[in-house]
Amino acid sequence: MDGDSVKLIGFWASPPVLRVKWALALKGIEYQYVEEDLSNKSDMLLNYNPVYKKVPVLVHQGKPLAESLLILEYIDETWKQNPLLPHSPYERAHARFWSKFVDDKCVPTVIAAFSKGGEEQQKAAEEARENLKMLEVGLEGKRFFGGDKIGFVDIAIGWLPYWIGIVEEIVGMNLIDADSMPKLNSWFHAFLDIPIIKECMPPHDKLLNHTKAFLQVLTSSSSP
């Protein structure tokens, strides 16, 4: 299927959009990528996510489709080459349970670390690793999360150990590291180390200086 056909509108440090870049890759599918400029939002995102209004945004044949793990499942569901989810029925529960599980409680506790202070950090920082550490469960036995290649977890969660190094940089706090975390930590580099995974990611250093302001915006908005 020709780029034509599939645009993604996105912003290049999104870790959303970096999933769905991860998926049309992994798939081999061409589209024409658009990035957003989300301190001035355009009439197109606008209209095409008008609920949400962010990024990312798939289009495939003129119709838009919001929010990154829906935007997965239909790429799986439509393009069936290099399958993302398992087979069974019951393996596609639990990637979609530890899919959500990285959204709903390790972002929120990771970003609390992060931006908090004091004995509020702390206790943000020790739920953090505990969310994080529970992460391994789904890798038992497992090099990555779908097994001998990676999948759906993977490519949903992947983004995470990457932008927690680039802020472990800043604020001088470690969250996932080799001895409390080996199996974590391991699949995590070896997630990395896959060459279409690598070519994606944003520039560490643009990404740093990205991220710093991100965190000074937050530590300004959760400070009395």
Contents of the next structure:
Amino acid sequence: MDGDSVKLIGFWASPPVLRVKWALALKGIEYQYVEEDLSNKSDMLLNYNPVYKKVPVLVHQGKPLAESLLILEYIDETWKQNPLLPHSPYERAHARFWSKFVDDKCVPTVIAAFSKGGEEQQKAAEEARENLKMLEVGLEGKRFFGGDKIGFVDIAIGWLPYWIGIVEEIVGMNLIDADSMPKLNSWFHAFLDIPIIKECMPPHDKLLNHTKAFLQVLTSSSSP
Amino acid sequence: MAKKSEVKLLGAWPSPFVLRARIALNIKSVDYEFLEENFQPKSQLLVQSNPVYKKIPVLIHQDKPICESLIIVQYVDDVWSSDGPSILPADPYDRAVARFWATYVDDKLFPAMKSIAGAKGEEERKRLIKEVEEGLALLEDAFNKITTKGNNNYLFFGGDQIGYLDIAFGSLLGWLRVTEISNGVKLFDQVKTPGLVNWAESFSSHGAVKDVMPQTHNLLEFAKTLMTKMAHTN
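Let me have the form predicted in complex with the partner chain next, following on from the form predicted on its own.
Below is the entire complex, every chain and molecule, led by the chain shown above.
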């Protein structure tokens, strides 16, 4: 139905877009995907997201939404099958907490660990590892953050270990390893094994090359 | 209804984030014990209940901690869903819009406002003030769109009653006034942000807000003390 049409504006290498793809796939929602050229943003994107001018943007029934975690909540509230957020208010609060923790703390420290040099890099790597280790608290004897099945937190943060793995290949530094973060490590492998998750992932080599270029820009802009 | 001992809020009176939790609890008429944290040093309770950030507010409900102000507000709305008006809108799209602007306040508006005091030089100060003004212009626009939806003329972002975005943004009003006074600027005025001017008044005098909102002159005193302390430690 046209009135119910769902459009996702995204970029193939963007983790926030991947979150939304996973959510739509898990709910079995059909949608039109529009690939955006971020070096030459379309009028459509600028109209739909004038505040941040970023992807993802979800357009449902002609109404645009930006910010991936909000889009996830919207998807969960609009399509009730396969709930993403847990049922109890306390667990919902926890799910929101861990998702935000990754964006607010883990991501910046991981980026710093890979883009800084010398002593600063050591410090940043230590901080990044501490933050990642904290995620294991959220796993607490569960297979996934969502319990036996993947849920909100899994799809909100599942991209991060994959991206970290790619950067580890490029930079030759190890952030997540099976010894110091066993729970996180096994969660990550179990998560990536899920067919619906694997299907949406960007191809490894393409992402590797893209990330190399991205890191070059980062390190050149943060050099003294 | 929860017993008073079942609900504790760990906080500090000047914090706009703590204010959010207080307003939410008031809307739902929840009795709670307020535990003032004085940070000298951080209490055992704070460190234990918020080991990740060690920050306030922390809501402790039936001995279980909930952290991060906007997450607390949503938790309160979820738990006491049948007590008092709903804090988040009913419609999923309206909820997403409310969350969008609340996140904008936290990610863009508040950091810009906070940085003004520590600005290095006049140019940076002016740039940050401009950033705050632009943010307020966006919120004025959002306010007009939201409150006039469906030929209505609502008082609040939440409609007839204060809601999620009112709480998220309104909790900053005291500190925005402090910023105006300290910098000799008018961020809100009848010309640039007439909707927000009226909204600010309605919000500040709302039953769930007026008794817990810190007075601007107290915040100013607090800010001065803070600046003096920082100047001495530098």
